[in-house]
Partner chain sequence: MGKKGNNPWPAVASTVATAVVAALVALPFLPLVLWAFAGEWRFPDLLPTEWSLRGMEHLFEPGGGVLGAAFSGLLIGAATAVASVAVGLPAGMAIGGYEWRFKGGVIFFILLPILVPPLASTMGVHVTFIRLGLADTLAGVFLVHLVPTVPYTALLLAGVFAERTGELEEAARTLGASPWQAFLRVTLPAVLPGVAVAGLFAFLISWGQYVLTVLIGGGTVVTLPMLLFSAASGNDPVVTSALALAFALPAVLALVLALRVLKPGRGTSLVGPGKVS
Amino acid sequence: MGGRLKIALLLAPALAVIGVLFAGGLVAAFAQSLGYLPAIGMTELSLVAYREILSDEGFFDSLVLTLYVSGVSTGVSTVLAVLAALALRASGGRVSAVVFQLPITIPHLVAAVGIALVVGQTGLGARLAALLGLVGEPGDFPALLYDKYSVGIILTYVWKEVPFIALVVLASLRGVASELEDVARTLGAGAWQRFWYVVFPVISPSVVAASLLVFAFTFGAFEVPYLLGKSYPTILPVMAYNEYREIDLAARPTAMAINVLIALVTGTVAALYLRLARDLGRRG
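Requested model, single chain only, the form predicted alone:
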């Protein structure tokens, strides 16, 4: 049995599950977004749901907010994670690495509740700030929840995703030969030059892959924005959920059309991101 055939057979069960659950769900959602719901007598295909969404100003407000939250969360998480991975690599301490991994085990919903208890105007941070005299009353603490900048949502994502990206980068840092860094140092390269010309080319594929996963997740995530986000505009998945909860099943195509557009935007941004990363890699 050839090596490729053996690998294909080993991957077949997992690919079959992914294909049925993901591709099957996407096809069903696309069909419903076109108005195909035989259970309630809707069998004619149309683009009515898409026309309604794309003519709705609220949809574009939600799209901008979702891109903003996902982009800022991914960018901040990536920078902090690379710095954390370099620090963990330099320290070499196993205890600090284990402690750093703990946030990964905590569900996003629990993390959102924890952030709310800390940064809310009645939370621990507000009371501590009042105790230290930084603000007059806890209620004077800046509103970081349900605000227009979605600070609470971004803080939750950063707290959760930094360890994930850092662990991926830390694993790839093992491929960086310390001898090359020593050679660069003896040739007079500074810390930034050693990082950019020796370390970064090795870890860049991991950074791109991990940050892309974080962007895709935060763009399509529901629970944290639902708990900590404001009522208008909402993140796109929350907007889709609100449409999905409508008692009238005739609203279902709108919810599914939003989900299809979320998948389309995520795929487009991912393709552009990979293209940009490839171009930067060639220039490097």
Second form
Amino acid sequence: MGGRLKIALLLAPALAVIGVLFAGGLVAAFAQSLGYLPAIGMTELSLVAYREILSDEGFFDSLVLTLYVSGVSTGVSTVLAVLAALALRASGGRVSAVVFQLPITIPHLVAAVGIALVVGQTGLGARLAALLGLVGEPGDFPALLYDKYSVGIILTYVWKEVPFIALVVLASLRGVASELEDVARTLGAGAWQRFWYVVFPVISPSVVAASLLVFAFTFGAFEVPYLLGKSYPTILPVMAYNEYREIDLAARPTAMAINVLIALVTGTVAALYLRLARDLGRRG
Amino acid sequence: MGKKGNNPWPAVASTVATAVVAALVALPFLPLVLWAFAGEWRFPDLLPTEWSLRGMEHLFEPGGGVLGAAFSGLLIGAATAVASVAVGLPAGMAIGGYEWRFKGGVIFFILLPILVPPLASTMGVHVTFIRLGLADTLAGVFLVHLVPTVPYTALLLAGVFAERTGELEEAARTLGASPWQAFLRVTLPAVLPGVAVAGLFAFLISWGQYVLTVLIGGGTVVTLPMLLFSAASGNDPVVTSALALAFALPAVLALVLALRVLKPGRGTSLVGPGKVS
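What's the form predicted in complex with the partner chain like, now that we've got the form predicted alone?
So here's everything in the complex, that chain up top.
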């Protein structure tokens, strides 16, 4: 059948690129995590690297920090995005579409630098606080960068990801029948009840799908924590990068083992996302 | 959304909400713009007490490296955009335009590099790139930039092709056009805006890459995010802000262009969660 050949030919270039550079890279990373590095004469396979990281406290501190940063970023972004979408629903969408697309296109690095200049100890926030007489000198302002709670990192992610989730929510809000909301109101339902029983069931699948994307992204992202995070513990991708840059090549398997774990977590989230997206497609 | 009376949110509240959201979106740009043109701005002054063009001069200094870095970024981004459209267009056509078995699996495979950070795979291919002489070269950096961009162009164009019915092509074929003619004369013009936007975003994703460039470029290939990173780790907010604005400029231009070309309606999301990083 010519059709099947045509499909295969159309897909071939993209699958080749992703297959060689991405899948091939992951397979190589996995092999190296097992200690297979023929370039430096290591050819024996072992689980040493995995045993090492799993018994390393530093790794667990990193894992906890990574889960914390991506969990809080995703949670806060999701709640704010739903609120923003509900608030902007009446504005017709055109304005919000433009306003919201700006943060989506701006590089994370620029967002991080801008946020740092707002919340840093000599930033706009601290200057405003000084003007109000709340702080005397920069040191009085709470440290929100390179801090224990990763506030700067989370704020940058929230600034970047709220618009993304909100656009998805705005799109799905179009499926909410306003008649149904009116009926609920006539029957005496309060704002919260109308949201919980009428609006929420319609938008929740897309909210969850968008949140999954944000979680996977923040779990594996490097730039913002590298710039605004403290040096210990670091999030997992930064830890993998630091291990990779070690001059001692024996640290390579450790870096790769961390990479494999990141890939496993984000890959699982990808599978969840796709399953949800397919169900969404079926219903639509 | 049409009938205003049905909406629980009065128009005024919505306008206020839009203003608040717009202000929050603009907030990080405020210090960037002020610092980029600041001469003297001590704590706790709310505004700079002196202005200067030192930041702008730094950008255009002949030996300063900024122009060269911008040029490298443009070159890599343009090549990445062209290549990922060339590769993503047929894939988008297959996914959006036809029904076939295992489609879900193929979409999953194409989606993976968007969700699984390309950092992991890039560290994996690095050794091979060194052996092939691709490490520390523009070509090597271009190749790894395809990993995050090809999935985007393929899936974005799949959406574009999915909105077409294919009836026009069939009509062209009935009238005697060859498949190639039908594609060139009928299909391509219809999807051209989508292709332009896909290319634009592939460029932006490449332009914004830091870690992939550092890993494969090894410090030999210098682009703007690298200069911005080292400036941000230093102590000169004027230069940092000027670099940040220069780095953000193509994104803003691309957004304006994309909004013109695509005229997205309510809630059209052009890119995923902050992929342009």
